[in-house]
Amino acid sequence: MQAKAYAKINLCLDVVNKRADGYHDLKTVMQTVDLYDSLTFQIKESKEKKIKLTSNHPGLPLDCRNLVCRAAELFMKLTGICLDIEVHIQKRIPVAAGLGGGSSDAGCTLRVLNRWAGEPLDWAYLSVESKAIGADVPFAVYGGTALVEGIGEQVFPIPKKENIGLVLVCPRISVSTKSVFQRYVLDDPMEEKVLVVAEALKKGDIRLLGQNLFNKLERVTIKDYPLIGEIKNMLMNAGAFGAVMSGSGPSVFGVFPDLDEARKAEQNIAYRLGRSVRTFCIKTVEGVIYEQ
């Protein structure tokens, strides 16, 4: 069985407060895009639990540091089904880039195992329980477009009128999410702007969406990596309605009027920045698509 694990972007990201446990409550609109890892599964029931991971990515951990392993463990714990699982992860989503690649792989694993077993678990229940794996996994179980709150465990799907053309630019650097949050200084919440982003998606108003993109973590990451600011300017000069960093960075994306404009911009930026970045012309996608 094969499946696609789609990357996510944050169309807006508001840091609401810092919790007593050290984590931060967020309010963000997440969106899956058609940049994806391909996961190939071999699954069978077994008397003895076994999880084997392989990957084309030489730096990817293949033990239970990998969220795919933790997702398989969680599924077996929740269902009581003992499985022998082999998963090959064909990695395309850049690692440590603010695109939720590891969480996407975990969410994909949960969906595939649940589907293989005849859907013994309700999707909402599976999403809530998956917060034990990582903050972005509850959203990754659903995919599509959603308002996400808390530390990521509260997911509220948003109906979106149309797919959106984007240019994604990923500098070849890794950013520590933990370090970014440790250095973040709280300010006033921007709940109204989050609601504007959600409303723009419902209306299909891409210009309004672009004008209201924001990410409060950007100001922390950009101090270490000024290239992020340069990429934002390049995207805007290339015709984007708006451009912003995703997650804790360093990836930056721009919202364009259509895919043709996005392709032109992506080619121009790829030429100008060369091998210092990876560039993608992508579009938003709705939910999960399985490939047999």
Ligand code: ATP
The other form holds:
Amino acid sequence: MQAKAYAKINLCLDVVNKRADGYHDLKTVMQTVDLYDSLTFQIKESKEKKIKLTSNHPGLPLDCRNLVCRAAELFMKLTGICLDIEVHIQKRIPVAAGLGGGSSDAGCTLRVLNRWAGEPLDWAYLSVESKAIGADVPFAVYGGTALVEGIGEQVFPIPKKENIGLVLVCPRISVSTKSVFQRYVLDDPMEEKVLVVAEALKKGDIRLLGQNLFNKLERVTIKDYPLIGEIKNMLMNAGAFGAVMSGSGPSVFGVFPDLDEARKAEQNIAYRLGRSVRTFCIKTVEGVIYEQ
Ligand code: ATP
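So that was the form predicted alone. Now I'd like the form predicted in complex with the ligand, please.
Below is the entire complex, every chain and molecule, led by the chain shown above.
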């Protein structure tokens, strides 16, 4: 059984509060995009629990540090079903890039196992329980477009009018999400701007969306990597309505009027930045993204 695990971007990201447990409450609009890992599953019921992972990516942990393994463990715990599972992870989403790749692999694993077992758990329950794996997993169970709050466990789907052409630029750098949050200094919340982003998506107003993109974590990551600021300028000069960093970085994306414009901009930036980045011309995709 094969399935696609799609990357996400954060169209806006507000840090609302620092909690006593060290986590931060966020208000963010997450969006699934057409860049994906391919997961191939072999699943059988078994007396003994077995999880075997393989991957084309040499740096990926293949034990229970991998979020696919944690998702499989969680599914077995929630259902009481004992499985022998083999999963091959064909990684395309850059790792530790702010694109939620590991979380998406976990969300995909939960959907696939649940489907395989005849849907014993409903998706809302799976999504809520999946926060035990990681903060971005509850969104990844659904995908699509959503306002996400708390540490990531509250997911409110946003109806979106049309798909959007994007250029994604990923510097070949890994960023530690933990270190970015540790250095983040709280300031005034930007609740109104989050609402404008949600409204722009509902109306299909891509210009308004582009003008209101923001990410509060950007200033922390840019201090370490000024290239992020340079990429934002390049995207704007190439005709983007707006450009911003995704998650804790270092990936940056620009929102373009259409895919043709995005394609031209991507070629131009890929040529100028060469091997220091990976570039993708992609569009947004809808939720419910399970595929055989
Ligand atoms: P986050 O913001 O959750 O830290 P990210 O989106 O920036 O994540 P990921 O690609 O999810 O980045 O990788 C973060 C870390 O998770 C990596 O250091 C990696 O070793 C670990 N990891 C565990 N499982 C996976 C997986 N299936 N795919 C990618 N990374 C994984």
